[in-house]
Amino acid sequence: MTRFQNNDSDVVVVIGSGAGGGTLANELCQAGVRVVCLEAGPHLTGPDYHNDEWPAFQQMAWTDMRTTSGSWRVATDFPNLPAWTVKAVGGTSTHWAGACPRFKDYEFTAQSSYSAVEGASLLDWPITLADLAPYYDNAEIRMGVTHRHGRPPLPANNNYKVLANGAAKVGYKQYATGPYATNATPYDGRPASNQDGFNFQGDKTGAKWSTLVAELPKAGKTGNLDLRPGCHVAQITHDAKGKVDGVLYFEGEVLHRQAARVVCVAANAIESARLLLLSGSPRFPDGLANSSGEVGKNYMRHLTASSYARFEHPVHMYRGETMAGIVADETGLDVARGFVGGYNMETLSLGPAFLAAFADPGAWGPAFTEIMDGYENTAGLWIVGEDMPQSTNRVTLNGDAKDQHGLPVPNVHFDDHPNDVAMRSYAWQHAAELYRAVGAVGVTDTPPYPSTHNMGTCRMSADPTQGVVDRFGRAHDVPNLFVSDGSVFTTGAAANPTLTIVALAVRQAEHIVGQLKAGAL
């Protein structure tokens, strides 16, 4: 295993090994750049995973202390678990379901396309779909996305068949078993899916793309990757000129320092914002790269809600891939529906344990037992829609609560925007109509649970006073500091974020390599 010296000031330090950090690390390594990738969690692999929901959750999830505030139900139902992310090598790419829709053109220009939305801090991205299109192609090819570039579709399981038949009955046209980054046939050294029904618990076979099974092993073969699991970064340091020069990190209880030529933060939108705030100094009194005051603000989590429908006969939604079906007809911009933005409906299956926890948190009695008794006859879908950025939705440091290292924990504050409420109500109604069109005898509207799509806390902006990073993810205030995850999203769109995170990471790596060769970094 490659190991670079802690005092080696010529390395690029990547903080986090998920979709952004793992992809970025591989791209840099392939270009001959030496990378130290610091991952807070352990190095779990397929044989380590539990195909059992609660043991898997305890094994993989980021369960370090966090706090919540705001009117969202998560603050009541899961006050110390605002997000369902992974603390392990590969990050949340080992937990994601694999959905890979692209942003639509209008979603890069939300401020211009939506006009004024009261209470929303909308901003146009400093890049366009045309800018990102070749990197979307790159990402889809490397991930083996189905329905794209000649890759075959996943087979239709019963959960999808119910969804597709209902979609056809109500007049939808844009439905399919993909695009998903899970192999229908072997690809890039990864096997075909065995349809085992476990996606959120870690994919034991490696059929689903993740940086754990795809990007990081390739980076390791170059000899340019020093991957360090169990290393929790506490602070980014800088020199007298304000350029970053290293990071302080805990390995167990021991504090180390790794020097750096460039630092790239890819710790997920909650932890990335927290780390910049923890890295304040006399030069950066409000947090590193935070002269705009925007670090931590504009936190987005997508609309997220679910619908579970019960039928007279078995569906067995848990057989086959957890997600392998999308209805995209509602992703267009149509203000006649009573809201701006759009949403996807995607097949979703939870096991009995998680359905009991998330279908209606805290519920009991006949209505709850009806949900559980009908489990085998249940079909499910997840609603993924664009939520409005709001400056008051933000990640801050909670000085009254400390983590295991004695550091202030992040507090995640969130309130639904009226546009979010209108979209969710509309989406629930239309999901119920879809299911009832094929004979559903009951439909349960499930409220949002801990966030898996975390975005926006270090957003891109053309104007340095309106955001944290530029169009390449470089901090406006610090020339050799980059943010490389969903934190940089200016707005959230209706698309699941992973494909876009990977595309942006490939584009950012290309930019960093060019800057290094030019001597600009």
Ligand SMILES: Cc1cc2nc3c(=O)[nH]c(=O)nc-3n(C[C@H](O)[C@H](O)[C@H](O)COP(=O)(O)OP(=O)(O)OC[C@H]3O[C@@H](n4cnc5c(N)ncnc54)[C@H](O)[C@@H]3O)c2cc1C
Given for the second form:
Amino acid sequence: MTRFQNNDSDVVVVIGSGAGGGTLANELCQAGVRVVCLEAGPHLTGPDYHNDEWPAFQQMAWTDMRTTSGSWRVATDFPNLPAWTVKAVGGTSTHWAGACPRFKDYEFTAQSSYSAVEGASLLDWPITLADLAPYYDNAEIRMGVTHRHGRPPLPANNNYKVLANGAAKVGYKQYATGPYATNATPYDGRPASNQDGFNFQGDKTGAKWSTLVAELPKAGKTGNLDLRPGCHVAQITHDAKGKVDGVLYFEGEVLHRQAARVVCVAANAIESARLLLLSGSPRFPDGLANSSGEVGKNYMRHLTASSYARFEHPVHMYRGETMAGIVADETGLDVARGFVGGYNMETLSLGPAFLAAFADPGAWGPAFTEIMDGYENTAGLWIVGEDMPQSTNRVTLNGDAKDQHGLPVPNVHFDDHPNDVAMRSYAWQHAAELYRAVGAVGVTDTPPYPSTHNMGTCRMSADPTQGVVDRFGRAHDVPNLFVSDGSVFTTGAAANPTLTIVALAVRQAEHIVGQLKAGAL
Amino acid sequence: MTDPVSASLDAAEHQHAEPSRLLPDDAVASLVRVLKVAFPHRGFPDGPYERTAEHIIATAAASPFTTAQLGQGLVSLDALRDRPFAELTPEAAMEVLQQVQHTPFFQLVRSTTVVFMYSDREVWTVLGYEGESSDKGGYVDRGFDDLDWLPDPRIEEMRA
Ligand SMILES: Cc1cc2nc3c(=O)[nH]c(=O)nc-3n(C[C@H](O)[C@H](O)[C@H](O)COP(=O)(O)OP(=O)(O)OC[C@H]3O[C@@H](n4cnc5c(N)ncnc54)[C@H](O)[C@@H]3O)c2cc1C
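Taking the form predicted on its own as the starting point, write out the structure of the form predicted together with the named molecule.
Below, the chain from earlier opens the complete complex, with every other chain and molecule after it.
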């Protein structure tokens, strides 16, 4: 176990060990940079996991106090759970499914491509698909993404068979088991999937890529990683010149300081914004790196919705890789559908425990029991589409509520944009048609779950007045402060975010290493 | 405590106390009756309903206020019609529950049931859910692709 001194001001501090932070830490360590990675959650591994939905959730989900506001249904149904993220080493990459689509070129230029959308704070990314393409390759290879770079596809499971047949029947063409970061055959020292059906509760076997099983162990072997679980960063500090020089963090109840040459924030979009807001000072009165006022704004969560369809024959959707099935025909620009942007449909399965809680929150009576009684014959899909950034959708500090450390909790305000509403109702309708084409006898339109994709709260911009970080994720206001997670997304695209988070982290690491070598940091 | 997430976290946090003596003696039976009306599964045996009723009572026991709400709720169900809740037709019983669905009493019953009853192993068996499979080697040789009422679809991406 490597341990660096708390007063060692030469280390790079990475806050959070999830998809962004864990990957960044590994890349820095491989290049010889010494890293202290502070992770709020415990170090759990496969044998610790519960393959049972509520116990797994209680064990690993981020359940520190949060509040919600706005007209989104989550604020009513789950007022203290705006998002489903994980508090553990590996972050939410331990609970993710593994779907790995790339962004499309025009999705980096949403403002130009979609023209004016009233009420939306659309902006073009300061980078293009061509800039990111080599890093997408790198990310896909490191994650062992199926269907890419010679990695074989996952086989069809039952839920996919229903999705793909329905897709073909209604004329969709772009269906496949899809790019997916779980091994179909052994790869990178990790086994092939045993199709045990548990992704969202942590994968006991290590067939699924996560920073816990892939990036952090490799970083550990370099001797350059000091990984500290159970360490919650409360504030980033800066010197008289406005450069960051360390962090204050709680280990249990005790507050420590860690000095730093560079600080990288990868705490997932809600906590990353919260941490910058908590790090205000007389020099940065509105929060660290917030001269633009954009920290916490433009919060995106993807459109999301689900369809659960009941058939006359068994499906057993819970067997097999949860999200290894995609239909991509509804991505792409086609405003004739009544909205800008597009969406993917991906297989999805919940066990009875979570289906009961999430299929139609608050429901009871015969309409509800019909959903549950059809469980064995049910197929499910998730709708993941581009939602419009809005400056009023926003993470702020809630001065009235404090967490266990006495820190103000984040409030997450969200209202659907009319474009989101139009896309969701179109998507529900077409998903139902897909399922009815292969014999569905009943279809449930399920509203968004607490957000699993969290983006945009420290967005990238070419113009420092319009966003928080530059094209490498470096804060416009603070030369040695970086943001290294989905917070930096300028817009959200229709793709699940993690492949892009990992690609950006690899690119950022290369930049930081170059800057360190050049003596610029 | 009206959403299932908080209900689950609360239940995990609180040790179950002894059932309160403030509740009527037949509280379990009354609750079972409520549950069978609110969650009318034809295929469920009594066991899951009874365990859920006991769990609701035990959860409520952590707070005297919640216990009082539960007791009050059960008592008042009997007062809403000209005969006790247990003697109402299923349709009339359903109407009574619709009438009280926004009360803290019913919210407690509903949210606790949603979290607890559908984690019951006997319920899983009835619903056809097998749960954890890692100790058996997953579903790779146990039916993850056994659906045979549709043709086997293409798995490769379409080449443009
Ligand atoms: C059920 C589920 C399924 C998903 N499926 C997919 C999928 O198929 N495809 C996809 O692309 N994405 C998926 N996602 C989303 C994916 O998990 C996230 O996009 C990704 O993990 C985000 O990476 P991150 O580094 O930003 O944050 P995380 O991975 O959440 O890591 C953040 C880490 O920071 C830590 N932290 C937070 N605050 C502090 C602090 N103050 N001090 C110290 N540490 C702190 C947290 O404990 C956490 O470990 C899924 C998510 C869920 C929940």
